[in-house]
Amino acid sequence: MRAHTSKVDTGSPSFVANRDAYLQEIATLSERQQWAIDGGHNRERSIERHLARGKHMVRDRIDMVIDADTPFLELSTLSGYGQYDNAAPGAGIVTGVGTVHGVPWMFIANDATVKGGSLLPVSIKKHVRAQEIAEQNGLGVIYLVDSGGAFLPLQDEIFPDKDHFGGSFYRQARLSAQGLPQLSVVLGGCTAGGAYVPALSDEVIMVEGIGRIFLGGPPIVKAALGEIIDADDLGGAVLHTMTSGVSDYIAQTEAEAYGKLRELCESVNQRRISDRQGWLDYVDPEPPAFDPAEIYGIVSADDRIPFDVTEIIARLVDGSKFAEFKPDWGSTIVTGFARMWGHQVGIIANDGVIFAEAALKATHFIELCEQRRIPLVFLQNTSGYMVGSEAEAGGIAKHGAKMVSAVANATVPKYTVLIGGAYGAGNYGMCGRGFNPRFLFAWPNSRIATMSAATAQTVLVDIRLAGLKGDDTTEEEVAAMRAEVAEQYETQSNPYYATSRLWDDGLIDPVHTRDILGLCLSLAARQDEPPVGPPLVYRM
């Protein structure tokens, strides 16, 4: 592969201005992530009570389990941000991938300092998404349970539907049946539906004095049966380990429990992260020739001004080497082969609005990667597919549909990063959330919506005006309509609005993109080759 020759002038005024603006984005991201970790609405007293009971904070618990000096890929740190009166940082649950004895595991851990670990609708969504990632990547799941169960005031948004709390039980049972271990450590309450998380696990450890499991707690038992009973006597570690058999092991402290958990992980017969099976081509990795931090100065501070996506690619891939496919045709999509942390990938990146020829090029390239069993990485920054009479006459709808169909039917692992705008059907064609990429991350400058705020205020206001009778609408009223629409779209396309609702798997610093994708690729490398689907025949 040929090494990229960069045209970026890191001393230019535009580069410096872009970099300074992006560093402000990163400062905001870091501040909000820190808020999710150790701050939040009225959490100080909750944290004090939690620690006074001899308990550890949720991320400290994970650190006590995973191998020393290994990364933990936390997912959706800012889920719940801006929702529920900002009283549910992280949605009260921490999920992510870490290694134990070299084997990658999905962790699902309750944060009891957030509403007592009660599960909100977004908490359930985050829990289920973690299980989905575990299934796609062949990961066992470790549950660190410390939860008050479902948040009952919102029970209609938690209990009855397909992807509500029952869906997490369904997935847990299915994961176990697929040979993906389900291990639980009970560190607090497991009440009502929450009791089924450990009950459905393959092996369970309970910590004496703090771990409890019961379908109905003491208040419910008193109301239903008139029986007055202590919580430990009703569902404590001694009862469930020595009498009921719900638990398999008892530990006196959290530290002892995590030692036992690591012991259990040694016997699960799962592939280590280093056990590459050979279907993903791999060579020793090399760092990019250009500093990834230069991305800050390449991304335009004004999202109306485009930036050269090949310069982004050069700061993500091994040796900054990129073998571009069809470089002289369909230039608003860049396609080509590269390596990330030694793994070969096919990259599809936007360099503007998607014209018909760009859609056809992307479709052809997807076919090649499917045929050669090469994972796909999508870098999204597009306003969507081209519109207008010329584009329609040129068949943009059909050519865009070919690209969308190719993405939907590709069986190789797919990974998506929103590096700019992700608007309209372009988001679908570039493997948005609805097209089931294994992971989808977003940069803090990204935007996602049916259209940009500037476009929306023109389109929607014109539609409203056309529906009004008469022509007596004043300029002030039109301006107010435009402001209302612009505010709605600015709010709803904001990356923090999106990540709060799990439209992505987390907002990430662009500098970390290469390392994060490398971790994700290493998960696929330890799996068997995914089954090949029917041939894709869309390129002609």
Contents of the next structure:
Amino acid sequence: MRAHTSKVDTGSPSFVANRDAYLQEIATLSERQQWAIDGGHNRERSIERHLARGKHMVRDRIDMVIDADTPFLELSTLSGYGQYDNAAPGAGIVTGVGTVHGVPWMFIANDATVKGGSLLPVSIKKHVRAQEIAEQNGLGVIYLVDSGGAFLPLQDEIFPDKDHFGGSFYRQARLSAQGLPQLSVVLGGCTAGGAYVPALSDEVIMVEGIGRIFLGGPPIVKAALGEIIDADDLGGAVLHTMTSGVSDYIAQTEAEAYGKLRELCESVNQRRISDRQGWLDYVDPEPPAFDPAEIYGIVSADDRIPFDVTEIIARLVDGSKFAEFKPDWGSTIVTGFARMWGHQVGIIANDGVIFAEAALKATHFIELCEQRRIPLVFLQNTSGYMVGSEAEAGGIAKHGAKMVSAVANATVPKYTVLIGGAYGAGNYGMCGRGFNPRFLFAWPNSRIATMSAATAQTVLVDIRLAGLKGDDTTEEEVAAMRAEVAEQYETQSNPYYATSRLWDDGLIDPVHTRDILGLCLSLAARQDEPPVGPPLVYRM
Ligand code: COA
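Could you give the coordinates for the form predicted in complex with coenzyme A, as opposed to the form predicted on its own above?
Time for the whole complex; same chain goes first.
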């Protein structure tokens, strides 16, 4: 495979202007991530109280469990951002992948400094999404429990529906049955439904003095039975480890509990991150020939100006080597083979609006990768499928449907990164959230919506005006309508709006993309080869 020849001039004014603008985006991202760690309404007081009780901060807890000097891939750090009066940094829960004795685990850890670790609607979504990732990637789950349970004022958005609180217990029970270990350390409250997190775990450690499990806390017991009892006597570590059997081990301190947890992790008989099963072709990795930080200068600061996606690919793949498939046909989608951290991948990337040829090329390429058992990496930057009389007469709907169908049914691991616009059905064909990529990350310059704000202000207002036929709407009123629609679309397509609602698994710095995808691929490489998908019916 030959290395890419770059046309990027890193000294050009446009490169420098783009890079400066992107560095600003990165500064904003870091500042907002810091907000998730220790910011938010009334958080200082909560953190002080938490530390005064001798408890550790949630991310420090995870650091105390994972192998020294190994990374932790935190997911959806900015969930909850801008929602709930900005009082729910990280949605009060930290999820992510880290290794213990070389075995990768999914961590689900409550942050008791945010609303007592109680679960808001988006916290439940994050908890359940982490379990879904664990299932798809064959990961055991470590629960670090310190939670007030359901966030009671919003109980109707948390309790009754599929994938609400009950769904998290359903998934936990099924993960355990699949042989994916479920281990809990109880470091705070586990009240009512929350009691089922440890109770459904394969093994449980409780920390004396801080860990408590009960279906009803002392106030409920008093109201229901007239019984007056102290929280520790009702559901503390001594009671549950020595009398009830709800817990299996007791620890005096958090540090002791994490030492014990690491010991439990030695006996789970799970594959290590390095235990490749051989179905996914692998060679020694090599870094890209071009500096990934050059991506900052390649991505246009003005999202209406397109950028060459092959220059992006060259900064993500091993040796910047990319064997392009069908380079002279359907040029608005770029397809080809490359390696990321040694693992072979098939890349599908947008270079503009998707025409029929591009959709067909992508479908052909997905089928190739499916047959050859090569994971797919989608790099999304599209305004969608082509519209207009020529495109319709050429059958763009059926060609787009072929691509959508191929993506939906491919059983090889799929990963998606939103590197620019993710608009319209193009988002679906390029393996958007609805198409179950194993992980979906977004860059902070990305935008996701049915259509761009610029298009929406024309389309929506024209539809409204058509309905007002013959009325005397003034030009000023039309302009105000357009401004209102544009503002709505700009707000809702913003990546922070999206990540807050868990439409992705996190906003990432483009420079980290290669390492993150490399880790995701190594999770798949340690699993058995996925079964080949079913034969498809394509509309010809
Ligand atoms: N729903 C909504 N808010 C909750 C909550 C819940 N289940 N549990 C805690 N909170 C909020 C508190 O209102 C408080 O909010 P504020 O910071 O805006 O004032 C914050 O979380 C911290 O709670 P606080 O009780 O001051 O902290 P604590 O560390 O002393 O105690 C708990 C933490 C979790 C042990 C305690 O709050 C508790 O018992 N909560 C209720 C648990 C429960 O009965 N859950 C039933 C779930 S079905």
